[in-house]
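Below sits a lone chain in structure tokens, taken as the form predicted on its own.
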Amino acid sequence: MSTSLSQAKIAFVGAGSMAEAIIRGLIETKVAQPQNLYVMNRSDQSRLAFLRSEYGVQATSDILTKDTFLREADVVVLCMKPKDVVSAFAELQPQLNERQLLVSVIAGLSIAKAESLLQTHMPIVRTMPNTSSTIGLGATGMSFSSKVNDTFKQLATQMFEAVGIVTIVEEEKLEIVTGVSGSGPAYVYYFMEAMIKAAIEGGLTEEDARQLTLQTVLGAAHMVQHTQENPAELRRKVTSPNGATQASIEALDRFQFSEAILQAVFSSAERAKEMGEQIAAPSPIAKSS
């Protein structure tokens, strides 16, 4: 196969928000070719209308067409629902191939589940992307199976830092990867939705409210970012003893906003490694048929 992306022939199974957040990076970057991308879906014609025509990707949910996709693929992409799982990969099993690299963007699925499910010893890659990836400011974690070479380690990272950070980890840390930056994004807009609501209820129009919490949440994220300091250290230097900021984290102390935040990215790790072991097991009879 290519060794290199902009030639790869690339096959996304799943035409939902994560598949067109990857898609996006790679076409805005230039590091994948449109008319080398082939997205594919089970019925949802419309969707598929729109990647085509947003993106100028191949796309269909023919099922001989999405056969030949998969069989022509250098590395096939694994976008369905954990729900969805089951039934796709017996209909995916016979078109792949052990000279493919396979992509699995499956919250909680591991990559002995997938060899399992798929009776095969393909490459694999498990990754944890986020939805930021959309702008190209994502963060991925990402684990490789044993039969991963150089080249596809390379291919897989390549891939996901057209889309921002990668992070590589091993695959026992993917879930806690899952609850930091996977579902990260969702901590910070609902703690900017309740900035915006407090704004609000102190008397600012929505539109000043919003502005003003956008930009200062950016403007923090950024402060870490090019001053390189610890986030303690720089909220440490905007806390005055007595002063406004001090009583503002004295009430979130009482309301427990740092166990809270760890509660939360356990309570990720937690569901999503139950989502991965909730997703059965051929049985015996669909193996022999």
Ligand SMILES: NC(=O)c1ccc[n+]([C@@H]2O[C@H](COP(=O)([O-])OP(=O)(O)OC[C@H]3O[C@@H](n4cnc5c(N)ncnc54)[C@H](OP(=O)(O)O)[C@@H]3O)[C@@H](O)[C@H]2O)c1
The other form holds:
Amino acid sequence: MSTSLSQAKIAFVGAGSMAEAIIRGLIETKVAQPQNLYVMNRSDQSRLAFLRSEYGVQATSDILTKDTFLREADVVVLCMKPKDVVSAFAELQPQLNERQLLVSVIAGLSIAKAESLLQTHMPIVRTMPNTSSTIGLGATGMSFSSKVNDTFKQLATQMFEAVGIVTIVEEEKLEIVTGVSGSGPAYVYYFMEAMIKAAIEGGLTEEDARQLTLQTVLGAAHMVQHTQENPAELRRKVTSPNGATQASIEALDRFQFSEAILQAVFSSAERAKEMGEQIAAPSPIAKSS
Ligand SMILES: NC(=O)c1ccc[n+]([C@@H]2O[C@H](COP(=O)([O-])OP(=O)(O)OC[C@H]3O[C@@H](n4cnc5c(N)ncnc54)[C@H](OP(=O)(O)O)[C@@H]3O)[C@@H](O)[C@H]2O)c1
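Show the same protein again, this time as the form predicted together with this ligand rather than the form predicted on its own.
Now the complete complex, all chains and molecules, led by this one.
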């Protein structure tokens, strides 16, 4: 196979938002060439037409063309929902070979389960990206099966660095990564929703409330990045004794803000684990028969 990402043929199985985010990143950063990117789905033709015209990739739902794409690919990226894994894998399995690299973005699907469903020992990279990948500011957690060599590790890392940052962790830690960065954008949106609501209740226009909230979140994130200080230290610096910010932090503490975030992170991690366990789990009917 080609060992450089710019030459590699990459087949995306699933043509949804995560596949598009990675494709856009690869093309915009010029780390891959559009003609080497293949995208496939089951039925949504308008989606395929959009991806073809927007990115110049090859896209199909035709079974024979899909088989050709899969056989030709150096890297196969699994981008379907967990509920579609079993049927998709049954179609995929005969076309894959152990010289290819398999990359999964499927929440909760363990490497062992992917190996068992596909009856393969091909190298597998399991990832947990997030939606900010769409604008190149993603945060991806990544783990490798024992079969992934250094070249493939580098290739997979480069692929996801095209859409943001990559953190390599042991596989069992990908659930907590899901809780932190996978679901994390939603916590920040929820926080912003609440800030905007409070600003409007306090008398600001919707536009002003939105602008001030957005700039505050952007500014705070950049402060952490630029100063390299701990958020706790930055918070201490803006919280004068007996001042307005101290009053607001005390209000957050009364409502157990910190505990709520902790619970959010762990609930997401737990649910990701459950979803993974449900993939290909025997149905209640199958169990009783
Ligand atoms: N979005 C996120 O923030 C995020 C973050 C981390 C991980 N993920 C993971 O990324 C995966 C994809 O999420 P998404 O948001 O991109 O989903 P999505 O927008 O719903 O896209 C799923 C795609 O899979 C296709 N598909 C379903 N069954 C298929 C099959 N048998 N063969 C080929 N294509 C098939 C669907 O098209 P047809 O229906 O036409 O086949 C669709 O194009 C999920 O497993 C999710 O856990 C997503």
